[in-house]
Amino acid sequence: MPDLPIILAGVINGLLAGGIYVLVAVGLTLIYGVLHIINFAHGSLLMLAMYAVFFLFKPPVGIDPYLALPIVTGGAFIFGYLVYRWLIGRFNHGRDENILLITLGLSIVIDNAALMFFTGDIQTIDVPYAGRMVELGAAFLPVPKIISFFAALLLCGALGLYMARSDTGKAIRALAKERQGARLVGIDVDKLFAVSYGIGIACLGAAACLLMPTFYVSPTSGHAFVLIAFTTVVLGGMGSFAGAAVGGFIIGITESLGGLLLGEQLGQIGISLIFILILLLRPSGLFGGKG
């Protein structure tokens, strides 16, 4: 058993990682909450956004990942909007596994297209501030992780405010609660579905920008995040914003402490176990309403 300060450091590190998970999960939970679809392509789309950040950073463009945030986020929104309009929206009918299978098909296409065009090599970007650390007790915290943590929370807060206050946000929330009713009061349902999917994917764009300074990307990067994102969302309750936020932190800390106490390999098991246990025991999540 490691000492208390080391555990504390693990908790802090987990919290920092959790900030990004919150952002990724908020996108997933928004899509689920409004569209009632499980977006299995979430990890693959995140991977794609990470490649976008990578190529924007490399010459000849050379944009810092943080400065690229508006570009990649906007691009991801448009991409998500179009994916919904051209693909998911057309086929979003029938059994609920159908859309899961369609988004699985989409993720197979994206993963292998990435493999074909970008090769299987692991890519990283070297930002000058990557190695900078802040000392906090026993914890040495990389500055980019601190930046990404606060940026992720800021963005989630801004999105929450947007959903709460703006007309579009109100319409989307109305849509999530009552589809037919929303249609009756004149809300353009199909357009708002596409916008919601776009916002969900935009969250991934932002997350990619915040991840890349301390992470790597390869065509299989999405796999690592798929289960994390689903676990976060299921933990907090599918469709719940606040749940996704709390879930993200719990998952971040679980992962960090799991690695610390059980070692690099076995430590990853915590996330899958949480996922299984929540589904078996409390499928509505910690904060969900009815089961």
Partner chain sequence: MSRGTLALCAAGLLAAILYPLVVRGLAGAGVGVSANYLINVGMLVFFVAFIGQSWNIAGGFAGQTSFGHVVFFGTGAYCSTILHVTHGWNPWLAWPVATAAGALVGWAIGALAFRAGLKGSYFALITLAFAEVFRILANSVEFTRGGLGMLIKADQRPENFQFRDPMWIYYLALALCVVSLAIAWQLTRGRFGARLVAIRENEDAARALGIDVYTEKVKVLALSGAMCAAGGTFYAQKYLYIDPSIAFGVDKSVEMLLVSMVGGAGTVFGPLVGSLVLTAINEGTRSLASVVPALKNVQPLSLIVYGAMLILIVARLPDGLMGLFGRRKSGKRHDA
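Please show me the structure of the same protein in the form predicted alone, now that we have looked at it in the form predicted in complex with the partner chain.
Shown below: the chain alone.
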């Protein structure tokens, strides 16, 4: 059994990882909350955004991942908006099961296209500050993870304010609660669906920028976040922003302590156990409504 300072260090590292998980899960829960579908292409689109960060960092462009955040986030929003407008919205025919199949097919196409164009090699970037650490008790915290943690919280807070205060955010919230009522009062439902999907994918673009200084990218790297994102959303409650935030931190701490106590290979077991327990004991999640 590790000493208490080591466990506290694991908790802190888990919280830092949880900040990124929150950002990934917020995008997924926004898409579910408005469209009422699960986006099976979530991990693949995250992988695509990570490749964008990778190629922007490489010469001759040479843009730091954090400085590339507005570019990749904006590009991810446009890509998500167009995917909904040209693909999902056009071919779903008003049926949620069609959207599930479209996003699943999109995931397969993106994964195989990435494998064909980028090969299966693992790619990393070497930023000058990658090896810098901040000592906090028994914990040695990488500077990039600290930056990513606070940036993720800032972005999630900004998104929350946008959804609460802006006219578009209020319209999206109205659409999530009552689709037909929103249509009757003159809200352009199809456009807001595309905007909501675009914002959800923009969250992935931001997460990719915050991940790349400490993570790798390959055609399968998005899969590592799929289970985490879905578990986070289920844990917090489908469609709940607050639930996604709390769930992300819980999953981050669980993963960190699981790796500390059971080893890196078995650390993911804790995430699977939480997923199963939530489905058995509280299927609506911690912040989900009873339904």
